[in-house]
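Given next, in structure tokens, is a single chain: the form predicted alone.
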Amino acid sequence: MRVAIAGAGLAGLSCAKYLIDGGHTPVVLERRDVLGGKVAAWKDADGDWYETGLHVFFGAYPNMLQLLQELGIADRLQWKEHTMIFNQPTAPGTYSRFDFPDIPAPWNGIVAILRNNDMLTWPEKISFGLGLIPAILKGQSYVEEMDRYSFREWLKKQKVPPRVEREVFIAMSKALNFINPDEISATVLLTALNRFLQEKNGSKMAFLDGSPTERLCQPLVDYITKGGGEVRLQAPVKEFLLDDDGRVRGFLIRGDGGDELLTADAYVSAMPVDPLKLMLPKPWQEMEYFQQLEGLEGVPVINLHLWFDRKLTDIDHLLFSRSPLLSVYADMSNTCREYANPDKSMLELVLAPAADWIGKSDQEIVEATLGELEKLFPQHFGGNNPAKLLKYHVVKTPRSVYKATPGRQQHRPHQTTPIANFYLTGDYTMQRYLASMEGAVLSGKLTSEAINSNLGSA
């Protein structure tokens, strides 16, 4: 059976990766000349590559780390310690960390929140744990239930103190949505917390060895090639073509020498959910399925690439900045493979929220970063012979995943459509991982599934 999916990105691949297993011929179309959706990365002239985003794998990504080893590129991951690492605002080029113990969870989690003592009293301590209670016995059901509330909301009501909120949640919030707690669902950081309090290596990280367009995506590509597949970039679709009964009979595609029309047995949008409500049919419009996806909106985010003169730190992990602008950061001169340089630090770090920035200049952007920096790393910033930047790309993306505030969750479609040979897939639609690359491969996993139990397998 013949599938044509709209969009190369994690959730577009995976899908097509997994009909190649189901014995299916499935051709993906692309817009842009890069793999990877959310995940892109381009070359600059000088070799080096630059990023959509800074892409940190876990430990609780089982979709993910399956897709690795099936493709046989597990061992492209690098394995960092088994730590969290924060900044310290007030004592500035100093750190604390939540270091985890090789021991079973959740006593590794509990272990390392009791060993840190920089950033919660032992009161505070005992208060959140004892507030993390219900969504440990009650596990999913009950994370869910929870998006009626934000996550500060979350913690007024489970009488934990605000100050637990600024030390840590603040950064892992705008970590794991590009915004604060006061805005975030509380679904989003309890579904993360369950993951790492209940597997012993759920929290544990892991960086790509280069750059994921091509030691990500393009083995996908390869995959799916071999199996008799088609990846086609500059691909981008004009229009979803209805027959006088609703279903899809071809996705227009618009090209240089004029449209082309594709046919195929079943249609696939792997857009993010931005761009798709643009691209409905006016007699889907009027349909309740769809007109769901009217309370998801993508979220702004902004990362940066720094290149500097010298090491600023000689970390080989991500690092939280509880920065009021920044969210993370990591010396990509340390964490990745290809980009290492033992003489230099390149940065690469999100500026979060970003509602705020993503209309100005990138020379605005990077003058209020290095702002931070310094209080980063004032020890390469002060005195005569300050660190000195040599090169910047900005990458904005004024819709990245949906903004996960309160409610969204009843808006999440399930992958199969009212039309019949019609799907969705993106980390937007219903899974229990939220928007990440681990949705968007379990997303395309169980899109791949719905085909295959709806038209059958060839």
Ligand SMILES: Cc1cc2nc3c(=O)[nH]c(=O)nc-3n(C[C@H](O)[C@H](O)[C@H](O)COP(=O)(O)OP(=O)(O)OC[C@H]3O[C@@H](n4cnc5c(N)ncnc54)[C@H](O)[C@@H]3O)c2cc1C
Second form
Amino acid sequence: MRVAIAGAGLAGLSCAKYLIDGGHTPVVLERRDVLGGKVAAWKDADGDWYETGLHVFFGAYPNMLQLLQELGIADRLQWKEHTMIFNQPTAPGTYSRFDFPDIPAPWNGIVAILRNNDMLTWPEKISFGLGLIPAILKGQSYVEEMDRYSFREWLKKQKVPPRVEREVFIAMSKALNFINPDEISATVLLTALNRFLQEKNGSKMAFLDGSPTERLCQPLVDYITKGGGEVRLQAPVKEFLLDDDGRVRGFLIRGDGGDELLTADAYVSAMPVDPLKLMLPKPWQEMEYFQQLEGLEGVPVINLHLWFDRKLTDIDHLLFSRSPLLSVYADMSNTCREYANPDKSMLELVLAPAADWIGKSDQEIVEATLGELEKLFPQHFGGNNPAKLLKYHVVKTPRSVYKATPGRQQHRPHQTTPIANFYLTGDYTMQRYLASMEGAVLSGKLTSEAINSNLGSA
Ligand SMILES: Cc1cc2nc3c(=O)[nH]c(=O)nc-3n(C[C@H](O)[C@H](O)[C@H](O)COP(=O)(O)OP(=O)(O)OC[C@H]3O[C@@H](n4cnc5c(N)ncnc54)[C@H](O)[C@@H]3O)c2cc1C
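Pass me the form predicted in complex with the ligand as well; I've looked at the form predicted alone already.
In what comes next, the whole complex appears, and the chain from above leads the way.
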């Protein structure tokens, strides 16, 4: 059966891959001239890559890891030491680490927390541990119930001292959803903590060995094409055309030489939730299922790439900046094989929360970031020979993953819609892995399973 999919992000491509496995023929239509959506990357005139986002893979990503195995590209993940590294604002230029020993979960996580004495005192660790007990004992149902609270409210409810939030969870919250603990749903952080505490390698991190577009999305396209499917770039879906009975009759694709009608046996939106909401046909807008999407909206985020004339650090890992302006960052000249440079650093940094910055010029954003780097690397920016910025790229995403404030879980739709031949996929749809690459891949798989069971595997 032929299945038309709007969107070649990870969800759309993973859906197409698993439809091929089910014996179907997917046609993926991508609006832009680049694959990957929020993992898209571009090469500049010097041949250097720059990306929509600094992307980290976790041990707790079973669906992504399985997909990479199935594509024969699992060796493209460069696994790092099992540790989490934080900058120390009170001691500029130094780091504090949570080192996970090679013992079973949850003991490796507990030992990592207990051994770190820079960030939390013993009474703070104990009160946080006690606060977490209901989440550990009651599991995911308790975690879902806590969607009523922001993480800050949850910490208060569990009588955890506010310093725990400041020291550890501002950084974690910004890394997970680009917002602060007073805004983020408790469910998001508790879900991550639960995975990290339950799985020995859950918090172990890996970087891809090159650009996600070439090293992750292209193999998916090759697989889809080899299986008889198609992926078309610069093919924006302009409208979902309906039959008299409200089912989809076709996707209308905007083209230079006029619009094109594409018909199929089933249709999938793999678009982000914001453009999807704008494209809902009138009759669907009255339906409760589609109305729930009104509760979801993408959060702004900015990704920066700064090339320097020297090495700023030799750390081969993700770093939690603990800066009010920045979230996580990495020296990609150390972490990523294709971006490697033994003499010069390329810092890739996420600026979040970005609501106040998304409208500013690239130059203003870079200047503010350099101000923060002076605090993170005082040894390289002070003195009479400070590090020189050679060039930069700034990528703004005004609406990225859905903003996971309290109460969002009930707005996340199931992949099966009330329209018999129309499905949704995407990181925002309901699946157990938050808005992430893992969530996108899992949602694609769930959508393909729903289609396989409705249309039957060939
Ligand atoms: C700065 C940043 C850092 C991140 N860091 C991490 C990380 O470290 N780890 C992690 O797991 N996740 C991370 N993420 C999240 C991750 O990138 C996303 O959750 C995931 O890539 C979303 O995939 P998706 O397929 O659901 O949506 P998208 O990637 O948004 O794909 C949707 C696609 O639909 C296309 N489209 C839109 N409208 C149309 C139309 N009319 N017709 C045809 N196509 C259309 C878009 O162009 C896009 O290609 C990060 C995201 C950002 C922005």
